[in-house]
Amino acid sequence: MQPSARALAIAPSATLELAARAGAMKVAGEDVINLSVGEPDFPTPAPVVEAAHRALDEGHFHYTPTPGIAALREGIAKRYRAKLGLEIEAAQVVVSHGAKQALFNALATATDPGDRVGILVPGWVTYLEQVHALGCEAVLVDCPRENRFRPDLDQLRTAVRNGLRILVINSPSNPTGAAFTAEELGQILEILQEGEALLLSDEIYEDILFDRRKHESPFASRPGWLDRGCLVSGFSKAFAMTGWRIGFSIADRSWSRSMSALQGHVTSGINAVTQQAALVALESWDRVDPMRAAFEERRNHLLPRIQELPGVEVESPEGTFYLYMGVGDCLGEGGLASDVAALAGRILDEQKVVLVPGSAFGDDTSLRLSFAASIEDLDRAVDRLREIFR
């Protein structure tokens, strides 16, 4: 057969086929140190697993609500509520499966091929293989990290009176760490005010942050903003459900009527078992912190022997637990590998550590390094990492 256009648009997962390489690595004996994937090393709750074993003795077996059950709608809308000030009811949310599935709704419902589409990058890969799975355009907004990971507003500006449709933003960000103000959020509205681009917000890290840092949401800051913008989040990162697949969209009624729909047509509801442990994580949430507590210990252990490493710059991440290392001086004639993602090859075959190379997040300068692992593993895989660097 042969493939269609769009299929042909859509590249692979580069973190997924790296975590694919790394197991098939392990499978045959070789001792590699994964610090790949955006996922964290905790178990989920025991609460929230002992719900779904309830949910199994009580018979929830059957189809679902498209949208999510009412009962887990509603109170995701209580929690957004309380958390950004705002009146949201549960016919503005729709669960999905995981936070991947309500961005794809999110821009499937918001544009047409051709449009423009606004990514800030460094940015989540997944962003730009959905716009072009969309047929859209994509407008790459640079985040330079002498400017601390936030967007040129030159740039931004530029995109937005060359007619974009909708801006996708990250906060905290994958793969860079940058958690922005709620000035910087403002800066950000006002230039998209110059248009009429609608804004999707993908806060699913919105819980993970340091230093004592408050989440800020644009739609907190310009509570208007919601009847334009959707905010996307889901259980994976603060609970540690990744595999359990659930996440969600907030938007006014009529757009998350069409994300329904589309979901209607494509997955329908997500599995009961799921939903039902999910209510109870939202009764739940003080368990997130001793997780969020854990992975600042990492970083500042982590941060000071990576900073080390000769040519290597990096950051202090304000949420996530990722470190954005550049190796642009690494790179190059007479240099440690020809690109980035020879020099993420080379790691991993010399050394047995797996990381993600920027290019994959459309910076061909950077390595992305998960700290979601023990600190004896961070530890080794520094050691392996400076034998490459020294």
Ligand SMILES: Cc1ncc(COP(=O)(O)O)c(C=O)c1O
Given for the second form:
Amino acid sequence: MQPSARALAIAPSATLELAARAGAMKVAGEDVINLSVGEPDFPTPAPVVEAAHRALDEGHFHYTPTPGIAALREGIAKRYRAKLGLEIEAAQVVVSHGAKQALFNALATATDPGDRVGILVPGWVTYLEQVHALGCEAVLVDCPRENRFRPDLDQLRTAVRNGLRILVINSPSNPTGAAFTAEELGQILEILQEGEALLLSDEIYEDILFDRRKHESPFASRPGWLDRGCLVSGFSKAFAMTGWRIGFSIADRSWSRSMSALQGHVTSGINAVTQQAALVALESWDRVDPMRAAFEERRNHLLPRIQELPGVEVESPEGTFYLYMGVGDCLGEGGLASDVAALAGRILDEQKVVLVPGSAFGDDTSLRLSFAASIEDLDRAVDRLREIFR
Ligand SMILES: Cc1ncc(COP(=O)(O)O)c(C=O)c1O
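Would you mind generating the form predicted in complex with the named molecule now that we have the form predicted alone?
Time for the whole complex; same chain goes first.
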């Protein structure tokens, strides 16, 4: 079978591919330290797990409403009413199979083939591939390291003036760890207002912020923006629930209806047991902060050690569990490798440490290290990296 042109335009997920390669090396008995994974290394909090057991005992075996059970949609609406200071109804919430599906729902229902979608780079690999899957055109807006991974506002303005249908932002950001301030978000919105572009804000790392930072959402205290925007978040990162597959979107009623209609023909409502567990997660925020604090401790431990590696440039991430290492000076003739993918391959082959090449995020000069790992493993990884970055 010859796949469609649209299908051929979709690249497989580089991070999942690397994780698979590392998994195979582990099975072969190699001492691999996998710092490529994008998930907390903690178990899901006990009350959430117990709720899932209970849900099975109580017989939650059957289909659920496509946009999620009423109590969960209301619980999510309540949380964001309080957080954003906005009127949000349960009907504006669609529960989906991870934030990933919520993002796809949002993009698929907001765009037609050929529409232009703004993506900040470096940015999470999936945005670009979802845009390709939908037959849309990606318009890349640079967020250079020199600008602390904030968007180049002139480029953004040009993109908006050239007719952007929707802009995707992600704060705190995977892979850079940059968390935009309210003022920086305000600047982005001001530029969007010069055109008609919609806003899709992926806030999946909203609970993993460091140095007492508060998460800023572009929608907070800006009621008008939920009429032309969609907030996506979920339970995966905050509650270590990546395998449960639950995320959600919040948008105006009509966009939410479209997303639910689409989801109804693709996957239907998500796993009934996961929804019961998520109801308990919504009452268990006290379980999130110890994990966040552990990530902060690891960041503090790791950062100076990575900063000492010759040729590596690295800023302190403001959130997430990623360190984004600039290695541009180590590439090319006379360097450690010809390009960043080759460098990641060399680090894996020679030192059995898995890092993600920035090429997966639209950036040829960086490597992403996930510190969702034990301090012991992080130390062992740094020892091995020293053998490469001499
Ligand atoms: C920026 C970003 N958005 C969304 C997701 C997807 O989250 P979920 O597992 O809930 O689908 C990820 C997962 O890695 C992510 O890094």
